[in-house]
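So this first bit is one chain, no partners, the form predicted on its own, shown in C-alpha cells.
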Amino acid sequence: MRSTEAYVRALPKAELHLHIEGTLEPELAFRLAQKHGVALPYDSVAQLRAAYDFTDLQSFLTLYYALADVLQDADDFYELALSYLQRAHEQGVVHAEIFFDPQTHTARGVAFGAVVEGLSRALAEAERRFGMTYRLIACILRHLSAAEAMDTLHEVLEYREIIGAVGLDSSEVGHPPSKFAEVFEHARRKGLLTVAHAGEEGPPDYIYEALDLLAVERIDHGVRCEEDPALMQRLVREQVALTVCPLSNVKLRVFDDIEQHNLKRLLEAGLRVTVNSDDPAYFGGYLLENYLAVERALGLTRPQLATLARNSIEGSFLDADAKRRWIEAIDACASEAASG
C-alpha cells in the first residue's frame, strides 16, 4: 500500500485559497531585494524566517506588506508565481485559483498591468508545461476605503479577460463585508464572480454578510461558522464551499494547535470543506503539508481525504465537464488505494 503522502500527492486537487504574495520565500525575497536595491531589516534568510512568529492576523500582515516591496516589475511576479505553480504541480494540484492584492502594489507605484502581465505569463506557462488550469482573483484590501476599492475594481475590469473574480482580504476585525456591498454589486453586474474572507477572526455575522450582501460563491476560511448552528445548517443546505487553511489558522492563533482544529467536525457535519495553504511561505507548508497535518492530527481517513479533494474541485470555478473529469480521476485514485 502506498504511503499517505504518496496517496495525497496522487489525488487530483484544486487550491482555492492561495495568496501569491504569500508564496514569497525568504531566499527569493533577498534575491529580489538585491536586484532592486531594497534594504530588508534582516541580515540573513535564517533571521527573516525566524521573524515568521505571529501572534495574530495583523502581526502577519505587517511583515507581509513590508516584504512586498521587493516585488517591483513583471518579471518578479512571473518568477514568484511560477515557483509556486511548479511546487503545486509536484504536489498534485491540477487547478489553482490564485489571489493577488493589486492595492498592495499600485500604492507603491507598481503598475497594475505589470502585476497582471507577470502573473498571467507564469499561469500560461504552467498550463503549457504542466496542464494546470487556473483562475486569477483580484482581492480588495478591506482595511482601505470602499472608494479606493471601487477605483481598484475599475482597474480590474480593464483586465476582465484575465481576471475572473474579485475577493476580499486583509484585516477582518472591524471591516465587515457590508462595507463593500456596492463594490461587489458592481463587480457582479460586470460578470465577475465573487468570494470573500469571513469568519476567520471575524464573527459568524461576517459570513452572513458575505453571503447575503456580497452574494459570494464561497467563503474563504469560515471556521467560526461553528459558533452558529443555523449558519452551519445553511452552509450544508446550500453547499457553500469553505476554503479552510489549517496551518495558517494555527500560525495566526485562530486555533492553539492543529489538534484543536474544527476541520474534521465541519467535514463530518456535511459542509463542503476544502484544504488550502493561504500564505505557505509564512505558515510552514504548501498544500500537501496542510493535508498531511490534518490527516495526522485529526485522524482523517483516506476516504475523507478523497472527499476533501472532491470538495476542492466542486467548489472551484471550473466548468461542469472539467469538474466531472477530475471527480472521476479522484474516484479512480481512491478506488485503487482501497483495493491496494
Given for the second form:
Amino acid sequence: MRSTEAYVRALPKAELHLHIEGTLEPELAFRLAQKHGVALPYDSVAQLRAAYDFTDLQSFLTLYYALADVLQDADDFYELALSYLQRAHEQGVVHAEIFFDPQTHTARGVAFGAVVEGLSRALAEAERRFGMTYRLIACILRHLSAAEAMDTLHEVLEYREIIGAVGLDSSEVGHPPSKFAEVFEHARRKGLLTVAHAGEEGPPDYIYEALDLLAVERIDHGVRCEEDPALMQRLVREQVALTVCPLSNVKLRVFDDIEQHNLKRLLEAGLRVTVNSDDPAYFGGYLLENYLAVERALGLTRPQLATLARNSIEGSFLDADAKRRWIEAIDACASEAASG
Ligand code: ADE
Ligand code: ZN
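Next up, the form predicted together with adenine. The previous block was the form predicted on its own.
Next comes the full complex, and the chain you just saw is listed first.
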C-alpha cells in the first residue's frame, strides 16, 4: 500500500482559497527588495521567518501588507505566481482559483494592468506546461470603504475576460459583508461570481450576511458556523462549499492547535468542506501539507481524504463536464487505494 503522502499527492485536487501574495517566500521577498531597492526591516531570511509568529489575523495582515511592497512590476507577479503553480502542480493540484488583492498594489502606484498581466502570463504558462486550469478572483479589502471597493470593481470590470469572480478579505471583525452589499450586487449584475471570507474570526452572522446579502457561491473559512446549529443545517442542505485552511487557522490562533480543528466534525456533519492553504509561505505549508496535517492530527481515513478532494472539484467554478471527469479520476484513485 502506498504512503498517505503518495495517496494525497495522487488525488486530483482543486485549490480554492489561495492568496497569491501569500505565496511570497522570504527568499523571493529579499531578492525583489534588492531588485527594486526596497529596504526590508529584517537582516536575513531567518530573521524574517522568525517574525512569522502571529497572535491573530491582524498581526499577520500587518506584516503581509508590508512585505507586498516588494512586488512592483509585471515580472514580479509572474515569478510569484509561476513558483506557486509549479509547486501546486507537483502536489497534484489540477485546478487553482487564485485570489489577488488589487488595492494592496494600486494604492502603492502599481498599475492594475501590470498585476493582471504578470499573473495571467504565469497562469497561461502553467496551463500550457502542466495542463492546469484556473480562475482569477479579485478580492476587495474590507477594511477600506465601500466607495473604494466600487472604484476597484470598475477596474476589475475592465479585465472581465481574465477575472471571473470577486472576493472579500482582510480584517474581518467590524467589517461585515453587509458593508459591501451594493458592490457585490453590481459585480453579480455584470456577470462576476462572488465569494467572501466569513466566519474566520467573525461571528456566524457574517456567514448569513455573505449568503443572503452577497449571494456568494461559497464561504472562505466559515469554521465558526459550528456555533450556530441552524446555520450548519443550512450549509448542509444547500451544500455550500467552505474553503477551510487548517494550517492558517492554527497560525492565526482560530484554533489552539491542529488537534482542536473542527474540520473532521464539519465533514462528518455533511458540510461540503474543502482543504486549502490560504497564505502558504507564512503558515508552514502548501496544499499537500494541509491535507497531511489534518489527516494525522484528526485521523482522517482515505475515503475522507478522497471526499475532500471531490468537494474541492464540486465547489470549484469548473464546468459540469470538467467536474465529472475529475470526479471520475478521484473515484479511480480511491478505489485503486481500497483494493491495493
Ligand atoms: N488575506 C490574506 N489572508 C487572509 C485571511 N486568512 N483572512 C483574511 N484576509 C486575508
Ligand atoms: Zn484567506
